[in-house]
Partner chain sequence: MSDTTETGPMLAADGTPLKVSLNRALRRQKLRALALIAPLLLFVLITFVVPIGSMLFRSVENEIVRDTLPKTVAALKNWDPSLHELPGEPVYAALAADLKVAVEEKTHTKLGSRLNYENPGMSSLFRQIGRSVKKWDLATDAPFKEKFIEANKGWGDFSTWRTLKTYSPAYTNGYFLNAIDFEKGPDGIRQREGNQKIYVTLFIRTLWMALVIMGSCLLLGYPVAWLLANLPNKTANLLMILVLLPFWTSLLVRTSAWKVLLQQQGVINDVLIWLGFISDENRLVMINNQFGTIVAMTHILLPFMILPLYSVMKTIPPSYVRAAKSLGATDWTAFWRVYFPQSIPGIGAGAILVFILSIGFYITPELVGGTQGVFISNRIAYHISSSLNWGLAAALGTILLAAVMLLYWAYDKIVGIDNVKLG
Amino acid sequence: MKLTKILVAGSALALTAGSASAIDLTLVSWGGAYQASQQKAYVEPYVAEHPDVNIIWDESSSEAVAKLRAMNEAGNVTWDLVDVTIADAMRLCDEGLAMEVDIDDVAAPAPDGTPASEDFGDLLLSECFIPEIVYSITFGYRNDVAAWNGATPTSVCDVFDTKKFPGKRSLYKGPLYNMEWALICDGVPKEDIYTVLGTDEGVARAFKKLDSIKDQVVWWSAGAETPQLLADGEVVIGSTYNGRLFSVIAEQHQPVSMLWDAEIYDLDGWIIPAGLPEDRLKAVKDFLYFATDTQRLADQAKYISYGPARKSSAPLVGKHAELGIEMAPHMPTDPANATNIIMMDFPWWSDHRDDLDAKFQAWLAQ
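Answer block, the chain by itself, in the form predicted on its own:
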């Protein structure tokens, strides 16, 4: 009889199936509701079929670039598969820290035989990136704030209006997303965001706009922080991944509502660290082939409101596996939610992220 047990040590979680010749695979993700959806949709069914594999979770995806750089320099890469944003995947690929892959080699074809390369289509934005989901960064807000006198935010620029909507805000502790929203709310047209942000004057302009609310901001690094801050009433409005907000609204039934205006689309997926030994690489590819197939990506959407990256998965998405509610209205790609979106310029961020990270941290310290 197969024995499965959960081991928790710090932020790492291991799903272990007893075996005399176990294979350990360390998967890196973001924790919280997103990692839980991966656990349910990919890991549990995979381990059920492969009792010799131990999946060990590490919740360090927000630090993936820095940590992989350090591991590479030390000549000791301990991670086997890393979930990252497309911008980070591009950086890791450019630096030779992520392995280039043939998507049709590491991902299964669609059920009708369509090659994975066609099924993922335009989302294949890096030779090192295996897409999983389309998500957005957007805002949630408390819908019971007495000081708002019955008003509710309808525009992303309401985040910068502390007179009409007083209270603490939570924003990501980095330049991503914040610079785009700051420029839009300072009058820059969406189509000009990255042109303006590519100048010193544009960067200064974004920081000046952020200065207007800086003393009202609680900064977050992990996606779970904003939902908790909202639930505790420590902030009245805050940005995070739309799936995190779905969890606090639909699963926890907190007095929180979605503000979809100017949601920023992003992609998340896997990269394989460069230089893995052959035995680990073989095990990683076997897991990837399973975890990124049409059914598995559709299954993930039953647990969290992120759109699956494969075209063939979309028709298989229905109701939430536990709540019984239709998931389509909660997707960032639903037409009712996507009336005013910002498409992140991934190559631009790949080129400018390190520089703006440094400038952002210097601005924070002022």
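Would you generate the structure of this protein in the form predicted in complex with the partner chain, following the form predicted on its own above?
Next up is only this chain, free of partner chains and other molecules.
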């Protein structure tokens, strides 16, 4: 008797829940501080307005490409919106796994009426990609190294100067970023990097430059490694994402400083998986329209030191939500930091990454 009652009550509950037409949206992101910034800047205000939408996070962005392909082959895509880097977005778009979108259709115009396509401008590098943030790969160094006799690195080429700045360095365990810096410090003008890197001599030249510090390098593959290595004093200078260095410096108060020279810009943004059913697509587009508007992108910068992808968001960037410090000077896009930037040539890398990666691994193994 009792059991029947519970069962009846339970199914009644389930029925009412169903009739309220609640919708689950699965968002995929990177976890950690970055996902938290998205939660606070986009999701919380959106859910406050739309209580019928239920947001579920999946921290799978680092393997999004492989997982999405596997889901697609199995014919059961469970994700609704995926946060990926531009390189992955291009790959997903090429593979037909991401939906091509018209940016003016899915993203709101700026408050002054500028269409989204102009507001995002040069950052619209793939038909499937809706940019969110600009981050940079740059160097942090310990500012208490006795062996440097008070000198501080001012140029990216100081990384290659083991005489003036002795100590271990940490670099990304792959050809990205390192090849660009090696060529610049070997005297190649910034605008010619990719032409030179496209030739066998150029690749050899970059490796020769990297050879000069190879025995002093600790190679990282996860973004958290360099901050840890710097904090431990295991390395004296190392490359990583600028947001990671911000938290080492501003939140953990380690004796580390930023070297903003020759920072390499990279982009992160959303893609919609291809083949979503109509009702989910509608819900996703509604959320996306809200989450990529000028105010929301500016709000995100309150929680993490990555630059908003819209030009119109830049003036709205305020103070850090908890630390109360002005965020603009910590943005990779701040004019004072962006004096010497390298814009990665993403289409070039999408062609040559696998080839150079094989060469890089062979070089590492030598």
